[in-house]
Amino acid sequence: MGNEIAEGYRGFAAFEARGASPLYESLALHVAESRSAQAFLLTLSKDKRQPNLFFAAVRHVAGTPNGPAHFDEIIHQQGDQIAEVMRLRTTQTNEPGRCAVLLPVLAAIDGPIALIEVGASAGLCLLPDRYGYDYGRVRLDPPKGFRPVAPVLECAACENTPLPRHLPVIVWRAGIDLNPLDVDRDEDVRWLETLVWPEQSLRLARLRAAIGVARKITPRVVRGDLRRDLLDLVQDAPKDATRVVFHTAVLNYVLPQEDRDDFADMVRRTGATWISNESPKVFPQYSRHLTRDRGAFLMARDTRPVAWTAPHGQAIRWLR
């Protein structure tokens, strides 16, 4: 078990922190090499030993570490609480910029859009309508009503991306998640903060004017586990309205692959328009004959794969 624990977190420093977060690289090798974190890590559930929430729950209980040495003594001195913040919290990282890689799917539907998001977090992804976009050749501002609180999100989109020339009509949105979080309630809100990683004060800037937008619209997010209550919600939005459910690093935490096999049936089912925006692993038989794009989610439209994106919605190569 610590072997696989070990090589978890040394792919989790070669792919997703490195070139990121050089902090969470070095932690993450050093975990990687560590009996004493590893065998910490064991005394909880398998599905609460992932890096991220692991390294936010120790600078959510004491701060930032500085290296290797400062994270074992906090690990030492503050190990049960970070336990329990491990054993209460998931990691909801409810990044508002991957709607920027949403939006050129978005904007091809025909509206009005009824929105809903699976795994929703605080509901920041409800909101693509009410953000500004940069794509480099092509930029959308926020509308009237929510400058200069919205933020603009860039995205580095390649030639043949279709970009969006307007927002979409979005006239009903709801989220279902396992633990919502309330944008009003600053433990929730600090807990949002503390899953950006450390040095990156751009993404913490950005999730801060959305945390903003989002307390003007108080976006709808339901309690409810995905494989039993997501046709109560889809049943809930407006029949005169095209119906769209999405999800953006959700599935990777649904277990077995049958599960998420019959979530996807299910949502097919419901006659929604469906965007899945995953790791590739995730439905391993949608990128079987693609040249993978390391380290990106693949989005697809109704099981078609149409884009590999960057994680944090910083970058979308459409497929051809």
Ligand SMILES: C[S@@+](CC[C@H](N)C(=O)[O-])C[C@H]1O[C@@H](n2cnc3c(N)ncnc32)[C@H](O)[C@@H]1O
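None of these values were measured; they are calculated from a predicted model. Numbering follows the first chain given and starts at 1. Heads up, when I say rigid core I mean the largest set of C-alphas that superpose within 1.5 Å between the two forms. What changes on going to the form predicted in complex with the ligand:
Annotation: Cα of residue 298 displaced by less than 2 Å between the two forms, core superposition. Residue displacement note: residue 260 has its CA displaced by under 2 Å between the two forms (rigid core superposed). Taking the rigid core as fixed, one finds a CA shift for residue 74 of 2 Å or more between the two forms.
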Second form
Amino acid sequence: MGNEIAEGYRGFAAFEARGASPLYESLALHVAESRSAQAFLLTLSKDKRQPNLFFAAVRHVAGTPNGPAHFDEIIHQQGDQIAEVMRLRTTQTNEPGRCAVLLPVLAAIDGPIALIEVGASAGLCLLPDRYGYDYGRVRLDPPKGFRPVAPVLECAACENTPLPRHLPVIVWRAGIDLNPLDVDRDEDVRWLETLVWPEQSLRLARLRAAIGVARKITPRVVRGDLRRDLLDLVQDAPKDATRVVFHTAVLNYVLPQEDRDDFADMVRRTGATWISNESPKVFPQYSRHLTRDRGAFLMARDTRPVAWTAPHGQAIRWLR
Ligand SMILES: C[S@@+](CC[C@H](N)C(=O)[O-])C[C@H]1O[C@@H](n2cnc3c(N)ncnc32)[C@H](O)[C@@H]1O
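In place of the form predicted on its own, output the structure of the form predicted in complex with the ligand.
Once more the chain from above appears, this time first in line as the rest of the complex follows.
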């Protein structure tokens, strides 16, 4: 079992943290070699041993360690509190930057739109019409009343991406999450902030700005399971708006594959437009024919792939 943990942490260091967070890379390599850190993780259930949760819990309890020795000291002194946070919390990273890759797809839908997000976390991706965007050749300012609070989301868009010239009209919005986070609760905000990796100060600033917007609007996110509770929410949406169901970085948490496929059938039965921005592994059947230049996430509208996107919405490559 220790080996399984070591392999997982080595993989995380090499494929996720390298180039993105030198601190997380060094901590992950350290955990892969450390008997005491692995013994600590073995006291937790298997689904609670992943690096993102472990490192965020350490930082939530004790601040950011300055290296592996400091990390060991923190685990030694505050291990019980860290384990408690890991039991109670999950990785619910809410990345408003993903709205920048959602926008070109939303803009092509006849509105006004009723937007329904499953796996919404604190609901920051429910506010694409309240942020500004900078695609280089096209720039959209945040709407009046949200400047200068709103973030301007930067996104590198390939030439053939159909960039919108105006913000979409969203007349109704709501989300579902297993555990909605509340932007008005300091503990939840602190957890959201801690989920941003230590060196990523631009992401942190963007998150804080988006939280500022969410505090003005308070997007409704209900507690529920996307496998059971989607239909009720879709029925709440106004009938004269175009209902759009979307999700991003969520369905990798939904297992087995059969549950994802049942969810897909359920969305289709609602008659809503469906936008999925997920790892291509989530619905391999939709991307099997796309063999070249795969990206981290695949954006699909009503099962049809439309673009490869970067995980935090920092780039979009439209498919021809
Ligand atoms: C990584 S976060 C992504 C949040 C947001 N979509 C974004 O892109 O910023 C995944 C979210 O999905 C939620 N989630 C996972 N499984 C779920 C389920 N079966 N039903 C509802 N929400 C779920 C988690 O609680 C978490 O808040």
